[in-house]
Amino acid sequence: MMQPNLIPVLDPNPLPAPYWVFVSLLIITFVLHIVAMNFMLGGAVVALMAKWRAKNRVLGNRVFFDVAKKLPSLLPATITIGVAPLLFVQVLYGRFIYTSSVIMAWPWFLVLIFLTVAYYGFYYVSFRSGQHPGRAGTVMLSSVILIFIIGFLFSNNLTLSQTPSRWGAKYFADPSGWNLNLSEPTLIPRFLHFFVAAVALGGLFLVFVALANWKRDHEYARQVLQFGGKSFLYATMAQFAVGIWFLISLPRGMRMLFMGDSPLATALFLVGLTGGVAAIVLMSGALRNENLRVAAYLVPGIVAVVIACMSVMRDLLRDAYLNPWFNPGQIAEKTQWSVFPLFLVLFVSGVILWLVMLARYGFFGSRKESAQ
């Protein structure tokens, strides 16, 4: 009966824009963050697979080094873009995310340490991989493991923030701040859902590398296309199994949102499911026919739609979890019209500038690299 008292009171300060604007910005920035994160983590995983598992060792090492040079840029991009959705989460759901962060305070603090060490590891590999190829693989694997742990800690915090009914038992059983949310049934499948998706996007990252080198070094690009496309196919097929596990692990009320109770959630689920099947079929055909246009344009376009649908579904699921304690109608609003348009202009300009920088500086491939 006392459990609701553990939730901090609602901040009386009004939102500087309508509630739906913050929700929309949260979803948009989360999509950008998750794409950068997937390219970073998935790219590193696929690079290690190429180095250690590729039948052609020369190809595997070249793919490994090509990806390694880009990771020190992808990690800060992941962090920088990730600040925005985290801030929007704090604005809308701060009462919940702050409390769960206190309950698991020490693991949450470790995220910064692990992130710093992983960052140095990526830089070490990018600068010295050519001098110590064997050691470079071990260092990259260490950084990937740290990023893996960071993602697991994020999943712990976010699932804990959505279940206030468990806060009291966890905190009073161990108020030291060393708690995790390991008893949450959705924790493992939810985390694996993100990790497997990262591997799939890592495969698409290699498809973009193949696209950048298609005319300059066709044979290399062709092999990269096959390796990256197959990585995408296998990971996406595995994602269906993980997704079913995740869906089954949800409480019945939450699960039924995507099975008819909510028309929007159900429609998004069906679009995501159909998009995943279509991406597999199209990528499979593109690899057989070496159709780069389908692999590098059509499939990523479909994947982008799937990611957008999944991001909205994630937001709907969070609101369903928090429904007993969270009512958007109680949040005061006072739109600052003098600042809001400027914010939107700067936000859109920043995204465009980021994309232009990627294209201008040949992020997915360069003339110098392809000539080697």
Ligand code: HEM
Given for the second form:
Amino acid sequence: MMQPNLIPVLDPNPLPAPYWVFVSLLIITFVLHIVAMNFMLGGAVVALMAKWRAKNRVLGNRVFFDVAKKLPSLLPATITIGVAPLLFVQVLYGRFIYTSSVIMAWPWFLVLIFLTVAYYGFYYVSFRSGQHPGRAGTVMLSSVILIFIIGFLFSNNLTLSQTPSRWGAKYFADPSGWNLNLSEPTLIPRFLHFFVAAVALGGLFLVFVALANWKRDHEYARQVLQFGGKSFLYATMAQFAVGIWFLISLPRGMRMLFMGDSPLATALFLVGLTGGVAAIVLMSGALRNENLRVAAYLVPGIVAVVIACMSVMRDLLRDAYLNPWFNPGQIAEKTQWSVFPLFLVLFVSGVILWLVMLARYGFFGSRKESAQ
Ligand code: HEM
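Same protein, different condition: the form predicted on its own was shown, now please give the form predicted together with ligand HEM.
Below is the whole assembly, all chains and molecules, this chain first.
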């Protein structure tokens, strides 16, 4: 049977700025969103590991409640920074992401409910302390599971949005909207790639907590550095296995983009791989010598470059998937010069203000009373 064409027609309204500007803003805001998400989800996972696995229980509890206090700010940060790429992705790929969202409408709608419940859970845990832990561990685990599922739903939607040839069969098999994209071979490795990265960045988050407490409470900071640094190390090592799985799960044509067919994709891939190895070597040296500078400045700097490379690679991959259906050349452009510079100024100021707020708020600092 001929599959009907389910891709909505191109919006004839012109883009209000050049196409490449929207692509750049999508990638930049996606990086910001994913870093906030990694700190939130990875931070929560590492905090749970500290609570349940650390040999020193007092230390484990203190790390747990220190991180727990920051989660009610990190979750809305993830959400609000997620709105920006959502707007850009709608402008550029709305025909694809709206359709996939309709096909998996009910699981997609559940994102809102899971988010709300997870948010309550984070608040509950943040109001607890070492003296009055209540059910902090169990509640935190429940929130982490909900957020894990949300991430998985995002990967379902994004992989479905870039494979329109599957839409017809999926939609007509179940038009009610109770669909996922579980038959997609890249789904699990792709999502695990994000999840393992989140755990690694959760480890780096603890390294920043160690940095903020280095002078105030040196002994605590030393132990947090070791715990966070090791979480980063093991997760990044595991990432090599997951990353290879993701790469081999890609259709051959896409895989070869990163292995010579596209000079840009290959160069980004090589920089990313080299950065990953360098981060592992540097972090293990930093932990041996307790070199805080390397752990808290150099390694995060390298990781930022790796995330930037991977995010551009992700975008190149989307374009490769959508190539048969999507031609940026067909999108009309009419730059609105009167408002575009104002937008850029406000955007950059907003990001700077956000960073200043984090610094003012003493975001990475620790409260000693939560240790007991
Ligand atoms: C708090 C829980 C959230 C988690 C764990 C999460 C996680 C993720 C992950 C893993 C991806 C990448 C999926 C992939 O490429 O396979 C992603 C992409 C994305 N997220 Fe989130 N997300 C969350 C919340 C949100 C919210 C609330 C929004 C919007 C308001 C949002 C906006 C986006 C957008 C627009 C993308 C795709 C950007 C693109 O296609 O380039 N996220 N998210």
